[in-house]
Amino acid sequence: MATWSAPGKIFLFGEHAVVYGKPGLAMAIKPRVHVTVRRHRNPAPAKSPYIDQCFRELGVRGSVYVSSQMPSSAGLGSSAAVTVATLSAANDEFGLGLEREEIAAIAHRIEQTVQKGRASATDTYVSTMGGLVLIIGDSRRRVLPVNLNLVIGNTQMSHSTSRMVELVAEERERRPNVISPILDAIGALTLEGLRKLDEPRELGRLMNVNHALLDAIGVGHSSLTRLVGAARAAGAFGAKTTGAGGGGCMIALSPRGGKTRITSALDAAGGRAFVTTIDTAGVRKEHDA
């Protein structure tokens, strides 16, 4: 058997704008999904359509055990991490010889199949490669990593990424002269944030602006507003929605000694909070039990 793990991801800047070719900045984070694959002639069907599609794509059969540290449907790339870890474990167990770039490409194809063509390549790329990734159009490249003190607050309100993307598209079609400039501004914030990664206070201010712009395009939610406000009141340099919005998670940039205070504030505001930081490893092999 083979066990591999893959990280989740957050968007520091640029969610939704990347759909229209604007820059975005995504980061792999510490919570991981662990997947063990074992050869098996007659395995039971997996409970995940992503896992089933992994085996169909690779043309192999095996049993799977999944252990996840991440909430699902929360904007943290859990389905991408499951897909990437499953492909990597199967690649190892069956000696298929796939390289990382191939794993990322196949994982994206699987997500597109399961999500009926609406999946972005960003989640699977970041989960496979790890680190900090700048997205511009179809280009994705790792940039110099930075160790940010981050607290994630889960609203515990599930959402549909594809539906939120549709809502923004509909709003853009109705009001192109309003929504398109906002998306341009989100893209500009991404590039400004890239230049300010070593200035936490300024980076936090830019995150606050990005959050307001996401609200302006219609992907806000009262639970996100409550958690973002609680984080800022507890001393966060900045806080924003991460991912599609409409629920899911937010992120807060914390001073070095402020993570416990911000975590407590998010929990008190009805969220479920945890501390995280960058994961530079990407998908990796774990020691088999």
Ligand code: MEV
Given for the second form:
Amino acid sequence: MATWSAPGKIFLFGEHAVVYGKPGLAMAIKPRVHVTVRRHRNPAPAKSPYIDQCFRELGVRGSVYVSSQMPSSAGLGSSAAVTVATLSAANDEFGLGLEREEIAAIAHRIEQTVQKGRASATDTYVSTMGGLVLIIGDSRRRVLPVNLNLVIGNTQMSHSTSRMVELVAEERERRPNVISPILDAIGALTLEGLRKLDEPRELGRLMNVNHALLDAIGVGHSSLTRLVGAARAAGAFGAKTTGAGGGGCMIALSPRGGKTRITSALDAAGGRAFVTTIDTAGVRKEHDA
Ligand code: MEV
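Given the form predicted on its own above, I would also like to look at the protein as it appears in the form predicted in complex with the named molecule.
Time for the whole complex; same chain goes first.
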């Protein structure tokens, strides 16, 4: 039996713009998803199509136990974390000898198969490698990690990432002269944010601008507006939508000692909030019983 865990992810900057090759900055976050895989000749069918696909890809059979405190379908990369942890646990249990890079690539392929085409290579890469990841075009690389005080607010409004990506594409086709420069500006914010990672006030301001630009390209939602406003009023340095928008989650950058106040404000505004920070480890082995 082998147990592995993998983190979720947020976009600090650059969601949607990355789809057009612009820079984006993503971060692996706690909580982790834990997956235990045990050899089994006739396992019961898994409850998740991602897990089924992991076994199909690897050509092995096993039973799986998943333990997760990460909200699913909220844009925090929970399906990527389940996939990466399952692949890694199966890799260990069956002695397949796959390296991390291979795990990330197979996990992306699995997400593409299950999601029927569109899947973020960022989610699976960040969950595998951990830390802070700069995305530019097809390249993804880890940059020096920083410890940020973050609060996540889940609007609990379900959203479809592929639908939101489609919406932006339609909007860009309709108004290329307006939308393309906004996507450029979001990419520029990523690079500016990268330089200001140790200046929380500045970083917060840039997050606020990124949020406004996400609204401008059409991925806003009243629930996100409400939570972002509540976080700022409660003292956040900045707050923004994270991920595809249209519901899902927002993030707030908190002063040290301000997280409880922001969490309460987000809960009172109808969200479900939790404190998080960077996870630098990526996928890792847990105990073997
Ligand atoms: C979703 O978490 C982020 C998007 O930029 C899509 C992607 O990067 O694949 C909207």
